[in-house]
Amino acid sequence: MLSMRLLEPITINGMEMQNRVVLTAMVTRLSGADGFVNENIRERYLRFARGEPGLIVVEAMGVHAAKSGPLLRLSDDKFIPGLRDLAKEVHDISPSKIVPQIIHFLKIARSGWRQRVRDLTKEDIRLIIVAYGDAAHRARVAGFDGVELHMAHAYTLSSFLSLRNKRPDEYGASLENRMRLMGEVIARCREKVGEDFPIGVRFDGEECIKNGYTVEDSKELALRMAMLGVNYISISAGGKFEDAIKKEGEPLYPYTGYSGDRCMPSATYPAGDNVYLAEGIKGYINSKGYTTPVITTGKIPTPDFAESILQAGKADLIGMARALLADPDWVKKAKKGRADTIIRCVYGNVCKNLDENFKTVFCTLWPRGKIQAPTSSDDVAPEWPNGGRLEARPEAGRILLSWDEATDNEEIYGYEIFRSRNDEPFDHHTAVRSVTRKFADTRVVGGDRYSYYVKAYDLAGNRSPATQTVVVDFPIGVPLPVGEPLPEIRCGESSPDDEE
């Protein structure tokens, strides 16, 4: 087994995790509107469990009975049997621990109207506190290893924490008042589950909206959580209604604006784009004498990258959703020293767009038509009958790649594209599904040299030999004339091209 801090065990209030990888809650759209666990939900989480992450956080479950789309529920005792069976099956096949994320949300309409925190009465607030406590108790009765309180993104508790919360009473405006409901919910949940049952919180390290809070406030929020006895703190970002894009006839979806991008950083963002939030929060609460484990999230692609975060002391655990959707065996492969067989997420956010459109969430890299990740124990690598015959050419401001089809004893899953710029070391650039044997690289700059090779991979992640390497000297689109200065244009004057 590979020796890494990432793979070391950690105990959180009696919950013994075998490694420091956390599958963070991720909407699947597999549940029905009735809120019960169904076969597709069961298969999704058992597939994750077979990959052996340290902790599985099951997608958000409503603590109340308000109408919504497909959403698991923990708002009534009638939901306990199905959830108990799910927790037991995970425990039977995997060392992974499993907790439900529980959530309260405000009302929203297709017209664009949405309920605000200022609309809630004191009785409404009291019922929220009670609902959270009762749901947390049901999580313990159902045999889960703990419970996670959802206080992130566009939902009720996050909206109370928000700097935009201007309620004129003891639940709004000042930082202390904005934390009041959070504290009352945590206290109620602790009362209902006891001291020996882990309680985690997921919240935004930064709202990522205009006039929203930043890490300066979130450090204080996290410190208060630690003081209240929360057992782990999971850091997200953004995902707010305030900058969501309105679609006519559709309810607002809180991940369509900039804050949504920050919540689930796409391929255009650097790896680990939100790690600084966990780093700032962890450093602050540690300096105050609290060692509450902090989970960082947001585009953490490889075991080596995750390990570098832990080694630098920026977080205590590594959270990921999309990376484990792309390859549920991510952790198991890392443990075996086979990180080179991990199917790497391309962060194209197709899964996010499916959620936005109320469709079943799957990974675009999966074989076409599948709603669960493939599984294979095969160890035979794909081959190139003709060496792959990779070709590359510059065209219309981009570099176009194409290659021949690979073969495999089971099935070709996809093709991984490696790139070097100006003779620097090659790095994973992206991947495409097996039905595609071409790629247009649009992130190229004129005057640079680009080198490429491609590897095919199968359902188990075995990589083929590389194709031959191709090199493209990419031309500058519009070279400036040598020795001819650009025309000087003073403010208020027009250029010759502007004249009719």
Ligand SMILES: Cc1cc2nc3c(=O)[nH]c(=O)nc-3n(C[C@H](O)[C@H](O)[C@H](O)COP(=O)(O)O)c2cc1C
Contents of the next structure:
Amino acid sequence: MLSMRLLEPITINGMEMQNRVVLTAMVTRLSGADGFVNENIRERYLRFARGEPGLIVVEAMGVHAAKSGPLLRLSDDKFIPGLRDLAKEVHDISPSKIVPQIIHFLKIARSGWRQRVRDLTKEDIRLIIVAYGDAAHRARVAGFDGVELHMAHAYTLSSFLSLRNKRPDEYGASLENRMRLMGEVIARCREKVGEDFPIGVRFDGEECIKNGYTVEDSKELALRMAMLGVNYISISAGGKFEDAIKKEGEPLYPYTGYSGDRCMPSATYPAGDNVYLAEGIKGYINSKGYTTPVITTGKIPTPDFAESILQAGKADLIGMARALLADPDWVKKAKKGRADTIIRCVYGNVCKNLDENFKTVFCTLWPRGKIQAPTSSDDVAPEWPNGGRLEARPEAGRILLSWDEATDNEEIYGYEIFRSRNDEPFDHHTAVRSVTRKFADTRVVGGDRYSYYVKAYDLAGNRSPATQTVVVDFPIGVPLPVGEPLPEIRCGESSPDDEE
Ligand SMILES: Cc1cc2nc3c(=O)[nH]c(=O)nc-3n(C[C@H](O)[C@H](O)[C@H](O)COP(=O)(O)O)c2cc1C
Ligand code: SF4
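We have the form predicted alone; now please give the form predicted together with the named molecule.
Zooming out: every chain and molecule, the one shown earlier first.
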């Protein structure tokens, strides 16, 4: 086992996590609209559990019965048995702890109308507080290790925290008033679950919308949460209705605008682009004497990168959603010192698009037609019958790569492309599914030298030897013959996610 802070245990109000990796909540759209745990949900979370993250946060589940698409529920005692079985099975097979994320959302209509915080009466607000308390209590009865209150993104509690909340009464307009409902919900949940049951809160470190709050406010929000005895604080970003893009006849999906990009940063964002939020918040609450663990999330791809965040003291825990969807064994592989066999998320957001369209959420890297991640304990690496024969050539402002098919005793899962710019060390550039053996590198700058090699990987993540390295001196502004159209980049040549 490697000695890494990432893999050190941490105890959160009695909940003993074996490592500092948190699977953050990720809606699967595997449940029906009835809200019960079904076989597919069960399989999804058992698969995550086998990978042994320190904590599994089960996707958002409604504290109330309002209509929605497929969504788990914790709004009635009738949901307890299914959730109890799920929590028990996870505990039976894995050291992972498991908590549900509980959510309240306001009404939205296909016409584009949506209920606002200012539309809620005092009685509506009271019912939200009661519903949260009851759902938190059910989480405890169901045998979960704690409960996470969803106060992020486009949902009710986040909308109260928002700088856009201009309610003219004691629940809006000023920072203190915006925090009131949060405080009442936390107090109610604590009353219902007792002192010895972990309560976490997830909220936006920045709203990422015009006239939304920034880390300057979220420091104060987090400090208040810590003062109110919250046991961990999970920092997300954006995901708001205010900048969502309206599709005719469809309800607004709060991750379609810029704030959605910031919530689930795509391939074009730098790794760890939201870490600064956790860093600012953690620094602030620590300076006030609170040590409430802070989780940072957003495009944290590798154990080394995660470790560097912890070592720098920027966060206490590492949250990951898509990296664990792409490879649920991420933690197990890190523990074995085999990070080189992790199947890496390419952050093309096919999973996010599926969620947006109320379709079953899967990872585009998984074998076609599968709704659960593959499992393999094979240790035979793929091979190149002909050395891979990697070719690379500049064409129309891009570098086009192609290579031969690799073979494996099991199944070739994908190909990973490594790149060096101007003879600097190689890094993982991206990956493509095994159906394609081409890649168009569109992030190239004229005048620079690019070197590439490719490795094939199988279902277990075993990597083949590298192909030979090819070097391209990329010319500035390759002139096209006048009037000749730019050759099309066919789907699948640039990224597997473009195919969707
Ligand atoms: C398909 C999908 C569903 C998500 N559902 C939730 C959710 O239910 N609750 C939540 O707080 N965040 C949700 N998220 C956000 C993730 O928890 C996470 O914050 C985000 O994906 C960025 O982290 P990552 O780069 O590790 O994926 C979802 C993300 C995805 C891709
Ligand atoms: S679908 Fe794309 S973004 Fe989502 S987990 Fe898979 S590789 Fe990552």
